[in-house]
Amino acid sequence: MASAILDRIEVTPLSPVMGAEVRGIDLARPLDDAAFKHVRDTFYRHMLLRFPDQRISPEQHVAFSRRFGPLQVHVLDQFRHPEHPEIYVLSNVDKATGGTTGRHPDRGTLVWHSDLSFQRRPALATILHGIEVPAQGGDTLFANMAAAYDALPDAAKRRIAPLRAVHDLDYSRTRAGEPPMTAAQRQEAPPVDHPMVRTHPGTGAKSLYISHHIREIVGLPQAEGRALFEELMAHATQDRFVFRQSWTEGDVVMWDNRCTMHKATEYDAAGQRRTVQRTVVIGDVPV
């Protein structure tokens, strides 16, 4: 049977890193098969896709994104939306004055990470829908994981092939100058381990799968996992590695987790309002 929306999708690639813009869909409607098709091969093709001049509802958020898996609730219940528990709310604005809070909603978003990376099963993609956007700042900087593992030298590849390390939400919160986590939080939530080379069970293309949740690398002591870290992590944020999404009122953007690294950049938080929404579709354990 012929797709009308399959006929009616365009798609532009955003940069040589990664991503593509497409336009001909209307994400407050269901997607016939072949169109759904079309847009995750698309996705698992350039990693990245917005969807500009989306005006969607909460339900037509969740809906849209349970066609790609389950969805997360997250374990940060403060975040949650009221009524979509799958939601996770990002905003400034204070709800009883109309004004801004002044204040970040969650730096730890300003640090690279990748979503879920502290579950067990981590993120496959996040869907975030731009409702207020800051007309300067708020953009959000993603890396490209498969290019920066496919860039490192053989012997740095040999090293890293058999390691693995701790996520721990809390220790990366707490860096980042959140709160701790209530002990409820901490006991959902528990350090995993994961490999820190991963293969996308999609392309089969092998990606470096690090992320400020990372505490520890097993059986290295502290000091060296940790220059090892941080040598890896200044590698893979190299701007050739990088795409910039800046945002515009109603853009959807969605990534994936799994060969990707993001992390939100500074605004006004004072004189700019800012609301984003999120939604997270769980994905495998990483191999």
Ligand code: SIN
The other form holds:
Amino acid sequence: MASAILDRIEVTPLSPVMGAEVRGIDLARPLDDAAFKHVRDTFYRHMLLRFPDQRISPEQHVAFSRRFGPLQVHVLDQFRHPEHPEIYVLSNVDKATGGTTGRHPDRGTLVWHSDLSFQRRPALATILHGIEVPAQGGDTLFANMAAAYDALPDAAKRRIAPLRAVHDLDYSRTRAGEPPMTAAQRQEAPPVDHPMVRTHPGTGAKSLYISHHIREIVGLPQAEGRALFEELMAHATQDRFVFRQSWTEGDVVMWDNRCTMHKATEYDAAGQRRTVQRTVVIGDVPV
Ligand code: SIN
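Having seen the form predicted on its own, I'd like the form predicted in complex with the named molecule now, please.
Now the complete complex, all chains and molecules, led by this one.
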């Protein structure tokens, strides 16, 4: 089927680690089926896509995201957009005064994680729109977990192949210095366990599936489990597996949480404004 959008799409790899920049698409307008299929295939191939210079409303953000699957309404209701609950707002801008709060909005995002790994059906994709971005700092780092898995010694692959880990949002948030979840939030998001190696349902590639939401490794004594977790985390976050996204206003970045981890980085939350909004597409139960 002919597609005027498809003819305009340009894809340029962003780094040898992962990622591609996609130009020629206005995410404010619906994609026809041929253009959508091309975007999805490109997404699977590169794990992360950056669409520069996008001016999208919350409705348009939600509409584009829904093409990939059902959207999450996050259990942490304090971050929900007031009119669009599928949108999670991370901002250091005080709504009442319009000035900065001086505080990073969610320190839980400053550690390596994979979105919604604390749920039975974690995230397929996260789609993050940079609305106001600092001149310095506030980058987002991404680790290629398929490359990290491939580079593990065979003995390590054999050791982790049968292991499952318990992911617990309340645990990771309190460790990051955020207030504990409310009883209702804890009830809505109880801890879950997932395999430490997962197979991507779209590409068949294996990835290391770890995240700072991990509280313990099933069947291992706490100290041994923690040591293994730290070892795998240090391995997976070496520079050779990491891509850095330095934000420009209007960037929309979408990443595949099934084969990547990410973390936000610090910025001057008193002197610089940063507002980003994200949607999260719910994926499959990891296998
Ligand atoms: C996130 O962890 O989803 C947010 C990343 C960021 O703020 O850069």
